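One chain comes next, on its own, written out as structure tokens in the form predicted alone.
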Amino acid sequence: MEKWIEELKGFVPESRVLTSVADRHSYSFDASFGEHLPDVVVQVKEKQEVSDVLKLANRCKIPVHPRGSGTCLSGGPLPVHGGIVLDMSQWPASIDLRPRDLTVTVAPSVLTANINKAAEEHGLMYAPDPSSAHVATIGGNLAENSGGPRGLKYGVTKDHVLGLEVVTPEGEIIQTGGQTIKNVTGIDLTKLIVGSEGTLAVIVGATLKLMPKPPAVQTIMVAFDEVRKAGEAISQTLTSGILPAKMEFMDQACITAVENFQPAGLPVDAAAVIIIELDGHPETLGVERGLIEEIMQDMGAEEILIPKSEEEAAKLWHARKQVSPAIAKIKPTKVSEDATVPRSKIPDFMDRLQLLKEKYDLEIVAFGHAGDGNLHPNILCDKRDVEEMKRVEMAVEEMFQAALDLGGTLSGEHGIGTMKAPFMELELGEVGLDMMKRIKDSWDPNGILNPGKVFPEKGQKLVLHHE
């Protein structure tokens, strides 16, 4: 090991090759579960350095785990096999806008929210809006194919990527896609790499699609006395021909937690609330708002609240963003899942969550992007309580099974990483998983790039507790 670490220092300045125990521990965890210590952390700042590191790693068969800001909820950047953590967050951040083409080229280290900020100066927007956008890097978003509330209308990260610059596991620098909106040349390597969670290539640059920013937005909050009614109201709205930009859901436990944490005037006696954002031309919004109010009344809404000012609307959206920190106050550990079901099955999925709550005697709260079926059931627990964590593991397993039974998927936006790898075959089948694995093996013959992710290792199980 000393030998190859010395060799690394030949092409990356020594100050960016971190070997101290403290530094290595800083890179041993992300926002999910488990800690794994890397042998060395390499902070790269240009594509030639990435190429040199990968050529060396490929030759010596050293695992390389690419990492952005470490905000991943599924274990994406964890160095489960030791080796090198490739820290992309120190890369000089650059945003090259081409407003007339509606495109932008960015470095992997750029914070996602900053892309949107730069676009807004030209009356444009970058649509994907993960909750971590102000701290997460675009490189990590591309690797995990991140979503967000606006995904309902505008899709996830992959729907906004025109081209990539990547370094292959063997150290070659290649371009995929391009700068045009239409491109059907050959197999779509761009879409293959987006969402491959750092297992196929290291992303060193990306060209993304921008769009004109809608001239107006309208927020509506609706409260229901039954969770099932809220689920049915969501389906009813989406089949009416109106496509909101966002349609977010919070159950009673979330509402109460937010009001205890940072009061925003949410109706604490409601079983569930839906917060909707419409965007578009002001006149259209007036019509659509009226239609939504009618639908909600027909579906038995308790209360419909239309904010009177931008400040009031901002307060509601801030309250939705406060759910994560607010529920973290209830118990110290939260297991945040993102199993996703077809929209018509949201009420059934809610029923299944209620049963799991009772069966395993756990605190389960639900919130998230109800408009696209991407609820975030969070189990609130205490990882110091081994017995409770075992119940959590069983509940998570049944939650995934419930989503799949209802025609859903394991992950709407957080990715698979280490957390969901054991369940991949349930969704894809043996042959489906094997076809994915073959792609991985052909891109990365020595298996050095982010090993231990996505593809389950023999006998791998979901483990959240430490005996």
Ligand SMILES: Cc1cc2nc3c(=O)[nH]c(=O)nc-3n(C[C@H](O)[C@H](O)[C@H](O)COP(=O)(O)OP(=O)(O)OC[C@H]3O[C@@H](n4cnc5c(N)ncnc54)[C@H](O)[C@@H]3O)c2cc1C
Second form
Amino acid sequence: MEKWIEELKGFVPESRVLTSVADRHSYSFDASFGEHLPDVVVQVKEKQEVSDVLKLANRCKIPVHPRGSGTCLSGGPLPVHGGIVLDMSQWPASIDLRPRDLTVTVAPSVLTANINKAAEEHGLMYAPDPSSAHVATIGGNLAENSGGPRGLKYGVTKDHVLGLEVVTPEGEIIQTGGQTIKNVTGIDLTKLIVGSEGTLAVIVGATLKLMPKPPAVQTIMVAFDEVRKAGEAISQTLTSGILPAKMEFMDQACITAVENFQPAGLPVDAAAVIIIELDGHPETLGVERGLIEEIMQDMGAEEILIPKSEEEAAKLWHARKQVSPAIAKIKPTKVSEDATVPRSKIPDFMDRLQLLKEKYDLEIVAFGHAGDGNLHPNILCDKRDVEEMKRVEMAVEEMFQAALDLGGTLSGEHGIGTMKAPFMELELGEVGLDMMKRIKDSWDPNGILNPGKVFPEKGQKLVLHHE
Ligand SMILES: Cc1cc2nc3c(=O)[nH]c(=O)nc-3n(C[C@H](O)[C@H](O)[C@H](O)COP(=O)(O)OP(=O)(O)OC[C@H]3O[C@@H](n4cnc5c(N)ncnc54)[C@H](O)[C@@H]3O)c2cc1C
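Counterpart to the form predicted alone, namely the form predicted together with the ligand:
Below, the chain from earlier opens the complete complex, with every other chain and molecule after it.
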């Protein structure tokens, strides 16, 4: 046993310092690709423990990889350089709600859906709603700046954070931001840390903004016989003066996969469907619904479905949530991307995906948050098929290039992690990337916090195949 691992047991109880191979294997993967064994897993439960672990790691130059629930789709918590996995999921899950201030202070381990549940008891809501909210931690959401369908109207995690409590890589405990809605005191370290993917600091607490829960919602489903028409209808709606809370897209392959998996009555002949949720006062919703129906008819919609009951609406949203498990039945491996383009470019991006599908002879399906241009093209493949995986690697690279050519970005919400690090310079340029790296180096002079993430290592390439 390494001496530094023995030293860890001086400030974290031995039962929470895991060294067996079985335990370490359980922390060697996330929801993306690759397996990396850590030397040790430390399950921390309070900020002083985090501080002590980081001070030791900084002194001995041991890598530390923070981890929430491990649902990351870009390799963020993977211990690519061994060392310590800092498991935040066992931390007592406290939610301290202040309804009169419309704020809540939470522990890093709290599951995001539970924040919204607590807020709803007071007629409030926590707006960010990633699909993984029932299993992912708020610490992971903050580190990834996660978003969900409601991002269209309400923004993503960073738009709802007022302050953080963090431990720096050198083990110092600091507060950023505060509890007020307005706060312009100095450089905004809160926004710097949100989305930094565990590379700048370990988040040990957060104060979040709550909002009044809208009194009513209205769901509308619209089917189109051409993907381009659906894309144009999205742009038309968003420039009409109406801002839906959600505007989700599914292509024909996704519709068919869901109907084969758990039939929900989706139109299998449609080239694409858009599922919209309006929220607000019931009278306003009536007017907006009528306007959307008019727009969709003008844009050549094949079918407009207004659910007759809450149950029917819930069934449609459930169908949207089933896309991921449903398409996973098509082939054993799912390479899930989240390249994002300006909204008006969705039809062009869909055309580029079609070309890639034909060029590389791959099964590519698309669904996602079309209202904010954040599509999820998924390549369905088989990781045991080396030749196919090489084609997938080439297709992914061209997909990123297509998104950038259209004025978009590598990632709308899943983060860079290890998977997209090789492509960072494509989007940011050499100097842009170097400016980010300089920030990282000044926070973490010994490079111990989550190394191997976000910043490409020399000669790093996307590798999904194993010879
Ligand atoms: C089925 C499925 C659906 C998903 N849907 C969405 C979606 O709709 N929107 C979306 O944005 N994402 C989605 N994701 C991705 C994922 O759930 C999010 O990125 C989530 O925020 C990760 O949270 P986690 O607790 O699992 O963190 P992990 O996966 O454990 O870690 C994620 C990153 O956060 C860092 N980290 C974790 N905790 C801390 C902390 N306390 N301090 C500092 N750094 C920390 C890690 O080092 C890592 O870089 C989905 C994933 C799956 C599997």
